[in-house]
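First comes one chain, alone, set out as structure tokens in the form predicted alone.
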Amino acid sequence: MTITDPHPFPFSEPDELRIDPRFEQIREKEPLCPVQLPHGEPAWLVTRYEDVKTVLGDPRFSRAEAVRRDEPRTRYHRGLPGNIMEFDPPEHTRLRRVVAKAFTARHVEDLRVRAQEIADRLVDEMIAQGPPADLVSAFALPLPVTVICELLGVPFEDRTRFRHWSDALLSTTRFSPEEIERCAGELSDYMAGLVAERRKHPQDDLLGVMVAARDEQDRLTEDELVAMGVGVLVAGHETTASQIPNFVHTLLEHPEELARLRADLDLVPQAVEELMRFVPLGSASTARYAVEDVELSGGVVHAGEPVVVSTAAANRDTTVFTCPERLDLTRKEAAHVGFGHGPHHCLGAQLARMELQVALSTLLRRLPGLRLAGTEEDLVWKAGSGVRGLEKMLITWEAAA
């Protein structure tokens, strides 16, 4: 097979949190689908669960090859030079090990108490002010931003600046190419400044660990150090900040499941996994290139051809999940691929899980009757971004008399 007559992709503009029905059609009839993304060369789109895991986890598919090619992508920005997504094992493994200890399940559990303190303080402030409140600006953003700032060693007071830069790097159409390049440069310079400051005044934080790995152990280059810092800062808060309001909105649309969760908060960890399966966050993965011919269920991907995957479509695969279009907080089936799979599986997955668990349990425990303030039309959704989510979500609750 060769990539001819590609379909424009994404198939449509994101429609809130709904998945385009064409994903189901091609998963059934065209599991190896030729597509043309907004940037880069044509690619194969893979949507079946097992195929997605193969592309993401099989060493016959390479991320490093994308650096040498006009990589298919939905976003203009390709990432800073030396970022961890440019590498395959063993180079990728070398970089990942520098920061991996900070994101182990044990270390993340040690952070849970602090995350709970932050969540309770934010809700205290919401209650003191009284409803309505914007869930995004009052809670969903400051919770993970505070956690990652403290973990990495970034001043929280700089959050407005690095949120703007982060939005630019994740932009599809919201920012111009010139604005994206400028913001990428400013964010890189900002992180380089923090690195220089840490060299002058060493601290016991993740950035300090990374600087020591560079200066004392020669485990990464200067470009890799700066790119790693930027990657941890951006990815370390974006998923949680977007998915908190996404999850709350989804639960409000499924009142029976919401009632079940309110009645038994012990279900929260399982609910987070089901919501990660059910709620789409992005449109397509970063591309992988076949380094040899690989047979997938829809045909053969030839050596040198790029492949992108839709984890959202894979998470709705009917051969893997029973009634996948139904939200079921008690579901116990195959693991979702919402955090990816294989060597590039989300480094901060355990941190995001913990933060999402803390967020949901705190909101449901402390804000009785949590609901939208106003109508669906009052919600403000992100536009022109590679990440789906809400920019503004006014909520209300049963305030104490």
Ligand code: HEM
The other form holds:
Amino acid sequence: MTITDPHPFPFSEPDELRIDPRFEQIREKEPLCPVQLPHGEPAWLVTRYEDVKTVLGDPRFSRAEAVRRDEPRTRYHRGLPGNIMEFDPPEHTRLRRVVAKAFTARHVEDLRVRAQEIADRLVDEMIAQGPPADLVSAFALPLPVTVICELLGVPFEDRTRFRHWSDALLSTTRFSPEEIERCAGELSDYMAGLVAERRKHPQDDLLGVMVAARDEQDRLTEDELVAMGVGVLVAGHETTASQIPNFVHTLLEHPEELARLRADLDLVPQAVEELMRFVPLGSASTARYAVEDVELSGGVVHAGEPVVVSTAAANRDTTVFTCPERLDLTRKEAAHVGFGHGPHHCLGAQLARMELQVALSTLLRRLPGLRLAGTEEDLVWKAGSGVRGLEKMLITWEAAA
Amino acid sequence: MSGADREVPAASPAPGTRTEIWRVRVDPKACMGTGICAGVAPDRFQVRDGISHPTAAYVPPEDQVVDAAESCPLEAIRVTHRDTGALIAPEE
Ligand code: HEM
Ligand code: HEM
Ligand code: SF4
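Condition change, the form predicted alone to the form predicted in complex with this ligand:
Okay, now the whole complex, with that chain kicking things off.
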């Protein structure tokens, strides 16, 4: 097969957290679906769970090749030169090992107490102010930003600056190409400044570890060092910050599941996994190029052809999940692919899990009767961004008398 | 953090000894099936039904096995000396 008559993709503008029904038809009838993303050449879209894992995990699919091509993408910006998504193993492994230890489950567990302190302080402030509160600005954003700033060693006071830059980088349509390139430049200059600072005053934060890996062991280049800092900062907060309100919104729409969770907060870790499966955060993955012919369930991808996957569609694959459109917090089926698969499987997955667990349990424990302050119509959904989520979410709760 | 300056356990045979063999294990309870190991060392790990399996329990010393063990976010892979049982990776 060759990629002809591609469908424009994404199929539709994101509609809150609903999945376009076309994904289901395509997963069943057109497992290799020709699509045209807003930028780059036409690609195959892959939606079946096993196929998605093959594309993301099999070494016959390459990210490095994408850098040499006009890769299909939802955003204009292609990422900073030297960022970890530009490499295949073994080059990718060299970079990933510089930071991997900081993100193991064991190391992340050590950060849980601190994340809980931050979450409690934010909720203290919400309670002191009294309802209603904007869950996004009062809680969902500052929690992951504070955690990633402390881990990386980025001053929290600078957050308004890097948040603007990061918004621009994540934007699909909200910023012009010139603005996006300018923001990318400013963000990497900012990171380069922090790196220079570490050289003068060594620190034992992650940026310090990265600088030592470069200066003492020559394990990465200066470009790779800066791109890694930017990548961790950007990827480390926008996704988690979007998922906290997405999860709360989803639970409010499923009152029975919410009641179950309230009655037994020990279910929170399982609930986070099911919500990760259920909530379609992004529209498509970064593209992979086949470096040889590969047979997927729906046909052969030829060497040189690009493929994008929908992890959201894979997470609703009926051959893997029974009644996938049902939210079932105690579901015990296959693992979701919301953090990807294979060598690029989310570096921050354990951190994100821990933050999402802390966020949900803290909100449910400390804000009894948590619900929307207004109506559905008052919610402001993000537009023109690669990740779905709420710009603003006013909530209320039963304040203690 | 670094693997480059990993200390060689005292009990290990002299470097370059031809007979040196490593043992590779995956703890199925810890493994979450991320597929990272199989991406790093496709000849040495396969993920089936959401769990990684070493393709061979005993392997000659090679960097890719250490890389896989050091890249596993759950530290589910253990690489030891077959004869002495000394831990090669991951770093504790
Ligand atoms: C190396 C660092 C980075 C990593 C590891 C990373 C990782 C990710 C991941 C895992 C997702 C979720 C994809 C999904 O839900 O399927 C994502 C989404 C996204 N990331 Fe990044 N990211 C990085 C840097 C960046 C940078 C620098 C930008 C901006 C230029 C960016 C822009 C986006 C956007 C727009 C999305 C939304 C999904 C889409 O529409 O394709 N990321 N990223
Ligand atoms: C709920 C929150 C998050 C989601 C849904 C998410 C999702 C993803 C996905 C799907 C990928 C794979 C992208 C691909 O293969 O194309 C990825 C990669 C990545 N994520 Fe995340 N992520 C989240 C949080 C984080 C956090 C907190 C960090 C902080 C360190 C982070 C850092 C990265 C990095 C650096 C990569 C690239 C890994 C590599 O190329 O080896 N992510 N993420
Ligand atoms: S990297 Fe670790 S968790 Fe992931 S599949 Fe391999 S052994 Fe399992």
